[in-house]
Amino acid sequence: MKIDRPHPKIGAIANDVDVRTLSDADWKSLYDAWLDSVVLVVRGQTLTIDDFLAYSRRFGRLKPHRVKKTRHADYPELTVMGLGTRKPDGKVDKTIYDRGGGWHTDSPWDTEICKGTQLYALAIPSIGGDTLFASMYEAYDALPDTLKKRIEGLKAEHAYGGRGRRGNELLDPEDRQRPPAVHPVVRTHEETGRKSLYANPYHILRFQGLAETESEALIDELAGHMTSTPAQYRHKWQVGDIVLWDNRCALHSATGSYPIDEKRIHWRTTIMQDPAEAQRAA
């Protein structure tokens, strides 16, 4: 197994490995590379659904995604991304085509912390469809001290789709008005001990304890810092890629811009933080 680093602060790419037959030692090497690099890519895999779920479970407990309509019918822990980009009338279904666009971390609208998201590429378009990642460790470290003091102890409310409820139509009606989840804006990673920003620009509603105008201004100010960090990695997908990112310390964004009649299909799993990790965070 060979692990390369495309950027010193973010991203690790593993080649010459089969995740179906990983030894404990090789799996630990992958896990450590993931913790250190925020995003882990494993190239050249040929997996069944059972293979992919088994590999995902090595990282933690899997949870079915809140968007029920894109869950696999026989495997609720598996989401199938990229199907149905055209409506029956032939028009582009932007909620499917653009899903994952806009800088965000996954599942901040859940009261549990989403440890990681893992995608496995089944079909990739000829151009476009890349995914961008940014390290929120580095974004936090680069903040001016005055801004660090302003946000220390602040908590943010998140809901699916944020203030504009974007993509809300993907949810079943009973899930659209769930109460917001509340998380600290600055969080300490349970396994690395590093501080990072956790103020999702896409799914955030408000900062608690601030007037609306102050909250809106602070959201915009922090989002600028979060998305401008030079600690970024752009992943150009290949069929057979598995990409895992750490939602506790990363933002990501799908770039779109691929031909609508070409397929971009992934399997996805949502990996949750276990209770012991959550207790350490508290």
Second form
Amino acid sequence: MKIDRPHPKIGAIANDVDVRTLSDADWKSLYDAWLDSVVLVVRGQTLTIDDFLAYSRRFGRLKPHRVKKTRHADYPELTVMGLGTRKPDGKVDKTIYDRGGGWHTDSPWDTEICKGTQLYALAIPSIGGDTLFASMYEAYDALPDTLKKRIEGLKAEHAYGGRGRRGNELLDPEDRQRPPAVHPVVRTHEETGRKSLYANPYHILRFQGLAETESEALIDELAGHMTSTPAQYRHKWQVGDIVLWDNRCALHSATGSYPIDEKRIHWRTTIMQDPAEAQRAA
Ligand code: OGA
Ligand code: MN
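If the one shown is the form predicted alone, what is the structure of the form predicted in complex with ligand OGA?
Below is the whole assembly, all chains and molecules, this chain first.
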């Protein structure tokens, strides 16, 4: 197994490894590379659904995604991304085509912390469809001290799709009005102990305790810092890639811009942080 780090702050790329037969020692090397690099790419895999779920489970408990209609019918813990980009009438289904677009972290609308998201590429278009990642450790570290002071102790409310409830149509009607989840804006990573910014511009509703105009202005100000960090990695997909990112300390964004009639299909798992794990790390 070979692990390359093209950027010092973000992104580790593993080659010459088969995750179906990974030893515990090699798995630990991948896990440590992931914690250090925020995004872990493993290239060149050939997996069945069972293989992908088994590998995903090595990282933690899997949780079925709140969006029920893109879950695999027989494997609720597996979401299939990119199927149905055209509706039966031939029109583009933007909720599918644009899914994952716009800087965000996954599942901040859940009260439980989502540790990682893992995608496995089954079909990739000839052009476009890259995914961007940004380190929220680096974004936090680079904040001016005055801003760090201002956001200390602040909490934010998040809901699926944020203020515009964008993509809400993907949810079943009974899931559309769930109460927001509240998380600290500056969070300390349970495993690395590093501080990061957690206020993703997409799913955030408001900062608690601030007037609406102040909250809106702070969302914009922080979004500027979060998305302009130079600690970014752009993943250009190949079929057989597995990409795992750390939702506790990264934003990501699908860039779209691929030919609508070419396929871009991924299997996806959501990996949760068990409370016991968080406590062990503390
Ligand atoms: C996701 C997501 C990005 C992409 O699966 O949560 O944002 O490029 N995906 O598909
Ligand atoms: Mn996402």
